[in-house]
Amino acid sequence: MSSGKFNPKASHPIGVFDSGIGGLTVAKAISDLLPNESLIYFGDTAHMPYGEKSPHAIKSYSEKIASFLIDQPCKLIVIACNSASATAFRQVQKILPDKHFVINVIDPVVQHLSRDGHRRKIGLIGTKRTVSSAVYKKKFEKADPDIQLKSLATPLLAPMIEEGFFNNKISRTIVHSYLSNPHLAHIESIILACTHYPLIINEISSFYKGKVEIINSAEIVSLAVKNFLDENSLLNKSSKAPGHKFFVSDYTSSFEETAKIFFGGKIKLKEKNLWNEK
């Protein structure tokens, strides 16, 4: 539970947070479309990936590192990644007072698809995690009955991706494998429900050379987050430049490397272990 008071204001940080580097594609759409906006992001490296975790312990990670974010004070937390907001997006809500200040990165890619009326074959590539939860699913069968919806759970892609594999053979045989199951067949677009794989995108567009349409999640919820702090009066309209902060939970180079590609050479990363602190 967090500490601290909750009351945002426009010139506060956006909390972001995933498991390792895939919420940086979130997080540089959202520094991309709202240059004005400061934010902090926590990579929980310490347990990554979530996609292998249970329930109980993806839930246990978000709840601590959304406090955390919550007490510094952040405006807005996003949960920038699959599987948390699959799992732990009721949680994470909880413990603020007023729910609406969380925002995953399920519901928008839902509501963005279902209001296209040209696409009804969809896949779907995320972690095991995302893929047996049904979220996405069960979501668009709320939302739109008569959209098709495919999913495959490609286990091996995030933790190649966060070891710095990708760009490369050895990404594109694994990722060329994956598409190639029988059960994609047909689609006429796919969702990277991870946000890791916006970084294998180059892999995942020669696959298809154009035939299917690629979803980036990241630039949807970039528009999401926009929209909510505009309604809420939250946007920073201050000329003063922001400033980025960059916590692990446990340093990896792979990192930090990922990060200074996305937000240049001076990021400031800090080891912040949650979880070892009294």
Given for the second form:
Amino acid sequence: MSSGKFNPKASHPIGVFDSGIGGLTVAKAISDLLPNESLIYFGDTAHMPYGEKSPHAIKSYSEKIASFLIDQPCKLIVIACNSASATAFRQVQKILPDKHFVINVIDPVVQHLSRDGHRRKIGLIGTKRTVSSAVYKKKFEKADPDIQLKSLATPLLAPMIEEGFFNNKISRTIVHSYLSNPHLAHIESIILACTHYPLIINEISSFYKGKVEIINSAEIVSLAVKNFLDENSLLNKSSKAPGHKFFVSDYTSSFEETAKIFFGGKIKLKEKNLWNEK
Ligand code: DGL
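Now show me the form predicted in complex with D-glutamic acid (DGL); what you just gave was the form predicted on its own.
In what comes next, the whole complex appears, and the chain from above leads the way.
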């Protein structure tokens, strides 16, 4: 449990976390949709990639980061990582005095697609942790049993993106090789079940040439954030420019570069290793 008293206010920032730069795609979508909101972002670059870690490790990292964000104080926590959403959502809910003040990146996407009704064969690419958890499969079985889900673990992609390999020949070759897997044949839509993947959306679109709809969870999740804040009278109505803060557990230049591109160069990146503090 975090040390402070939880008393969310509209003026408080939204806390967003991921293992690295992937969650910036969610943070960017939130900031585009809700330009008055301030964000506190934590990228756990010291422990990246989460997709290769045990559930126990991911739970423990996520608890620590969520406590830090609550202590800032943030009014809402967004787990901008599928691997952590798949394994640590309940853990993060438990450390919050009110379990509703955390949003994961999986439920909004499942709800969005289940409501729709026209897609039957959906593909999914994600980390080993997300795919082996079968969390999307279980949730679709409950929400819309007619949906056939074809999931493929694509473990090279997140570390590749984290190292700055996107929009180039190498990333195109790796993406094309994964997407040619027969398991994904004849899908109508594909869920990008890793928040790093919107950074390689050009490579994915070039493979499908408009024949498969690409589901980018960042936009869907930002809408869920907006609805939650609205329903709880926590939307920031102040006209003051928002102030975003970005923390990483281990400094990486690719994080700084990507954050600058996304947030217009006005970012302050701070290294904060929550695991080395007394
Ligand atoms: N961005 C994270 C996700 O959505 C994965 C990256 C990692 O494996 O650390 O699952």
